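Encoded as structure tokens, the following chain is the form predicted alone, with no partner shown.
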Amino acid sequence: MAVVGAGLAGLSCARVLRRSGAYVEMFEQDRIIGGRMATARIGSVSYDHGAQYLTARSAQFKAYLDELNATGYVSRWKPHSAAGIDGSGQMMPWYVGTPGMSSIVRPLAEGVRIHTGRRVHTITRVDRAWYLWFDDETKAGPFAAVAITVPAPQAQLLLGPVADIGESLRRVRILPCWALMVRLDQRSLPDQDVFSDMSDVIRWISRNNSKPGRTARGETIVVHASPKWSREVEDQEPEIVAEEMWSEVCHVLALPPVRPSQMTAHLWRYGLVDQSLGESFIYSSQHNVGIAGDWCLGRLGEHAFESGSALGRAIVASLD
């Protein structure tokens, strides 16, 4: 069986296939794992740059949830609040990857063979066996099946050769993202852990390190643009567009003039879904292949778990 992307939703679609008995590929463009689930190093220090932080509405992640609790993997997050209480306005649990969010993919991803710095640029199907094409020209397979987990825009490039499941694609929108990640050698945010839609700038700041299992001297901070002026300075240099939001930061916050040690922009291209599919995956038994990702059923981490699962599921019931 062949996986293509190893966010969340590929390794879901993944383990599944693995407790049944498959021999499982999975192949990443980017050079880690874990999609927005990824935890970003700029030396020594890290930021949760993508997702930050998970919530559990179905039996089936609350119990993945606490089985990563009890090893270690997650613990709950109670932010500051401007009220001063711990976790105060969650109508339900944060948790967060510990000691970065990137450990809440790492058990999905044992017993897999995962190739990464592999873009697949297309997907060939001969005598009922795929082949996935690379980038520098090089392919692998045969596979029985492909598990197509990447954002709906790659996924429908790749799905040409199947054109009924690609044209479904279309309904799905998905907008960009800007994150923002610096250190202070100061302390200097407001005595509160996170804040939400600050501006037309900002609709996200939060305290990285005050996340369970961070460890930081003065404080990393992570800022998520809107999805309006992330779309309307998408080609901007990240340099430019990092100065740009930590001065709007600085500004919504009343901060003194600090100039951060450390400061990195970073492009979601797909970050935040807009217009989902509207179904949890869809697969054909016909092709044996199908698609799966957050967009499928909306925007959370959650969400891109339950996809990945049932396509794999759905995978194994049409090949037993």
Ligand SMILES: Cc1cc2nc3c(=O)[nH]c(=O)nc-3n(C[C@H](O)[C@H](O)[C@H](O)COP(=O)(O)OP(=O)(O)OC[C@H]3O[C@@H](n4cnc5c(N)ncnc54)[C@H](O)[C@@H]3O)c2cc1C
Second form
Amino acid sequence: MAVVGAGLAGLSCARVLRRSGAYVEMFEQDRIIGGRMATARIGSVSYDHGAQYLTARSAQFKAYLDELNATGYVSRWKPHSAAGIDGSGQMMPWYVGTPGMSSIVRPLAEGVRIHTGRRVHTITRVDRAWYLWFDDETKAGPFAAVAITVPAPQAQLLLGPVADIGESLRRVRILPCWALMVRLDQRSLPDQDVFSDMSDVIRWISRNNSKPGRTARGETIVVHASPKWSREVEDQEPEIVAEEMWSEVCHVLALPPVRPSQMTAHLWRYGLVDQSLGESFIYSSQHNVGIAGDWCLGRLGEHAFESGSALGRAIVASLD
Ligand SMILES: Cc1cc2nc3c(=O)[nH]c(=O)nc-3n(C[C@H](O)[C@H](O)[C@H](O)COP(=O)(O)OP(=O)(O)OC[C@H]3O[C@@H](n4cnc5c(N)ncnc54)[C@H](O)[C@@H]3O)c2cc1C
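Same protein, different condition: the form predicted alone was shown, now please give the form predicted in complex with the ligand.
Zooming out: every chain and molecule, the one shown earlier first.
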């Protein structure tokens, strides 16, 4: 079986398939796995520039986080909140991957054959088998079933051969989000570790090195821009966006003049789900192809996990 996209949805789908005894191959366009559950390494410094923390509402995701906790892949994060008391503002515990958010997906990859740097541009069906085509015009297959776990707009492009599924993705809306990673030589942020909804431009600021298991001299900071502003400057050069975001951070936090020793902006073009599908996944047992992702159910890591796992179970059931 083939899974396209190695984010949390794809990897949780792959785990279900593998546990059923299937041989699973995954194809990921990036050089690394994890998708938006990401840890970027710039020089010797790491930043969680995508998802910041995870919460668990469902028993299934809670059980997975407990499993990771027991093996040291996650820890609870209790940042100094606006209330000034560690973790007091949390309705539910916040969990972070250790030493980075990408640790959350690592155990799911066990036993799965993963091909990175392989962007799938087309899927074709010949004699009831699927083939995947890549940018260099090579192909992989045959596969009995394919799970597509990429953001909805990208899934829609791939699902050309199964137009009725692709059509239902039209209602999904995913907004861009610019992320800024900043390193300061001196500790400079005010006492809080997290700040949210600071202005029309800045949605989130966190002291990345306040998370457990992070080591950094000075201070590492992750900033997320608001979806509205991110959309306005979607096509801007990252260097210009970085300067604008940092200037806004200094303004909203009234920081003394301080020049970062490192500053990098990254655009999550399909970052935050604004309108979800409203179904856990879609699977066509006629074509043996399905789709999953956070955008099926909501906008959180937990939604990606549930959607991917549910698609995996549907594929196993249909091929039994
Ligand atoms: C800035 C930001 C902050 C967030 N904060 C939080 C948070 O605090 N808490 C929380 O729970 N969630 C948060 N999220 C959401 C969370 O990151 C996502 O819900 C989750 O990671 C989505 O997983 P996924 O597998 O559905 O998608 P993705 O992680 O996007 O995975 C899809 C994968 O498919 C790959 N791909 C795409 N097209 C192709 C192709 N054609 N061929 C091969 N591979 C392809 C991509 O490279 C990617 O690796 C945040 C997201 C962002 C962007």
